[in-house]
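Next up: a single chain in structure tokens, the form predicted in complex with its partner chain.
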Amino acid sequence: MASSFLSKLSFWPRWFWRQLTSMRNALLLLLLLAIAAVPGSVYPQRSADPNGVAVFYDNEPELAAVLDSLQLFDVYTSVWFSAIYILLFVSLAGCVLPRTKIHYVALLAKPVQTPANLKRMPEYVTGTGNETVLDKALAVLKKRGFRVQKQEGSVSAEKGYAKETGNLLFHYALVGVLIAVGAGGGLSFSGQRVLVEGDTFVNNLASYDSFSPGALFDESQLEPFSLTLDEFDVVYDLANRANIGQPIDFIASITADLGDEIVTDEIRVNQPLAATGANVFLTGNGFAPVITVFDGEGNITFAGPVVFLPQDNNMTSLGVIKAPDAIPEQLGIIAFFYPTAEKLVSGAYTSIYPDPISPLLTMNVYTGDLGLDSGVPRNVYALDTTNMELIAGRNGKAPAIELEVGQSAELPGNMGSVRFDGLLRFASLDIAYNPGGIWVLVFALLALGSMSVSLMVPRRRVWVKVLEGGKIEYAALSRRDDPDLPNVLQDIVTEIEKES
């Protein structure tokens, strides 16, 4: 028959359904989304540290292809960690939206029909009185919050619905959370540019060194504003011996165009800039000393400050100059940076101080190709020294050039010449904006608010009976564990009994 073929047919949708949203699988979930979420933190995640994952596969390329066909290298966007918690909130919603009817339902309706056998309650005391008492007992316990109704010969009363209110409230809240989290991925975006002193950034992407949009991005969200490196100052710790030479604050003073209005500010490392549409975060910094290079005609190939990475804590620092029009041959240089140098019995140069209290810059310069016609992207970082000459450095020719600030030194054999102008800092900026932050937090305040609600209120009953006789009846129940429950209820009856 139909009808049966149809039950049947339904049966497995349904019992699935029931297992589901049953209590013991929501358990089952949350405890398999814990043990889902470990691998992430043991193995390199490629959001949090994509350099990581490249060192283990170099380390260890089979192993790697395999947790990679896995996805144990992007765990936390993995279909199997995603499964578990698209399960876990079609649970929740299956879970929540008929408590949310019946807990309407209860909100209209009045207390329960006061049950037959009191003494069943977990708590129960007697007393005497006669009718009079009902009304003393409806003043009182309305008194205390309950909501109450006067049935025949008892009064049901019922307190705490905020319990199963701020319970719903919690769980619908997560709800928000997921999607305040989804939709805001989807529409930041997030960019990176140096800047040294002097330097102007424009809110456009040609102005980003690197950018990362989300997946709903448009380039109509950036909004037009420009921001300027006044000034980068370190500041470090003079006061503690043990703390010498450990920064306590790094400052970009900053003038920001913001479209309306003109400001000059400081970004720190924990206070980013708000501007228009975007926050500023300050996220690394090092020097930039100012160079010119002369080729071996005397044009200038080269001038301007130029982006050293720091290398170690003080600062010794490591850049890259490509001068690719000189003439007679192409140049490139690697640089190293010593803010406070110190030669050490082998010749070479360390820092032993971050801050530029007696600079030298050291040079290896090599003449040739630098590669930069063959149309393969070229790091600026890096120079590709296998069709190139070393004319000056160590192992070559002649020794390295080492300049102080305003020295400048002839290059061998007529290639030019190289001049230390000065010395500049950088700043690294992170531009980042995400506007589903906020509502993340809005909905993650209320789930912590009206979940401490839910675990804090309790719902008690509490009845009030007249027997025949003149013996009185008082019962009180509560839906979870309530230790103070005896106590209320004795208090509730002798105020009643002292009204009467």
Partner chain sequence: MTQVVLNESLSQFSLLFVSSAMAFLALALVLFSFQLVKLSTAGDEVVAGKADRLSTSERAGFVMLWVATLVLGAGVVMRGIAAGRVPWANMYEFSISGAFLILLIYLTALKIRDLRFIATFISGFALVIIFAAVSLFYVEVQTVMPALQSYWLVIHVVVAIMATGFFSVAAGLHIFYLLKASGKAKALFDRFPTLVQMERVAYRFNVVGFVLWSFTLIAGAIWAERAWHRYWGWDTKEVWTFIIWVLYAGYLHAMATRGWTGKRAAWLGLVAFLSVIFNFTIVNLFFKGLHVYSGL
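Please show me the structure of the same protein in the form predicted on its own, now that we have looked at it in the form predicted in complex with its partner chain.
Here you get just the chain by itself.
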């Protein structure tokens, strides 16, 4: 009774293991992993685009909360993606290891015994000769790469074990890819920084706007280097009339201190800077108007470039300025920048070209509580106007402020003044390090090469047998459909008879 119960209890683990380690289910898991990766390209990921996640929350807060509960903003580190990943790894290992042992034994084994009835083979021809034919067959088949064995009255030859070797190497390469991706992801990091022309980035945690380390990454692994954005330039298409104003190149000119040398270089799209212990990628750009804000007592409460986020293809951009130390009240400004401004019939402005030909800055000015003392983190690119009063702008006490470069304007109610001092550009940089990348490439190339070998190399067996009366039998067998097998056997027969 107890023995029967234990037998039934052990049945299900064995059944599950057989299902998991079957090649069919390994392929299904591989397909499922590819499908599971799709949301990572549909929704912004915290590891690569934290600002995109924040914008998604701002635009669709309810949907974002649902997606976040399903870990769709962290696809590649989610529980469900990791489960598929680990199951695939175990499945491949469980498939490959037993097959490797079987293949190793087969490699050491001698060719099979010559069948008694060669006429049953798919390819069969006869000839005439004597016992010396077997020695000539040995030489010919060895020259053609067959493993041969002379048996009593016959020669048995096999060829094509490289097919299974390639198949096994392909699966080992897949396991290598999984290990490289997992280890590389654990030891990797990705960080973002918005850099205005003239600013310098230093590779330490304090310099990042956002930073996403892998599970195995340690802060001490950050290699020291720095870079300064000297100039940012955008090249627009002016030759194609149907495409005028479309950007065709983005060039970030930088000076980098890599520790052992100082280099002057350019970062472009798909042309990153190979810095010490990381690669620096160009992921975005925009304008950073230089603005000075004075309060009601004439004190400077804000001064410097402000990053404006592009809103359309013509680089109409939105920026937020906060002056919490202004007297008599805190100031908040929502500003729009138009590189090439044109006034519409409605009185609103729009930008008709992305390059700054006639730049214009418009401002809606608020006074009141910015909410910075509440202890709740605030988005630097958004202004909470719940407890603020609009003093300049549409539906305000005064019209919106309009400034060209070099102009200034007084704020209503003696609240101070603002000045548009100049215009700079900014570049969004992604600083990333993944030590598994090169190994993923190596194993992917190994998988491609081994799969090619597995598909191209046929598995064949050939027999030559001497019968009484001087009759010679030649037969060939292929493991799969082999349209070349008749020609191969005929070539072998011709070569053997030629040697006779």
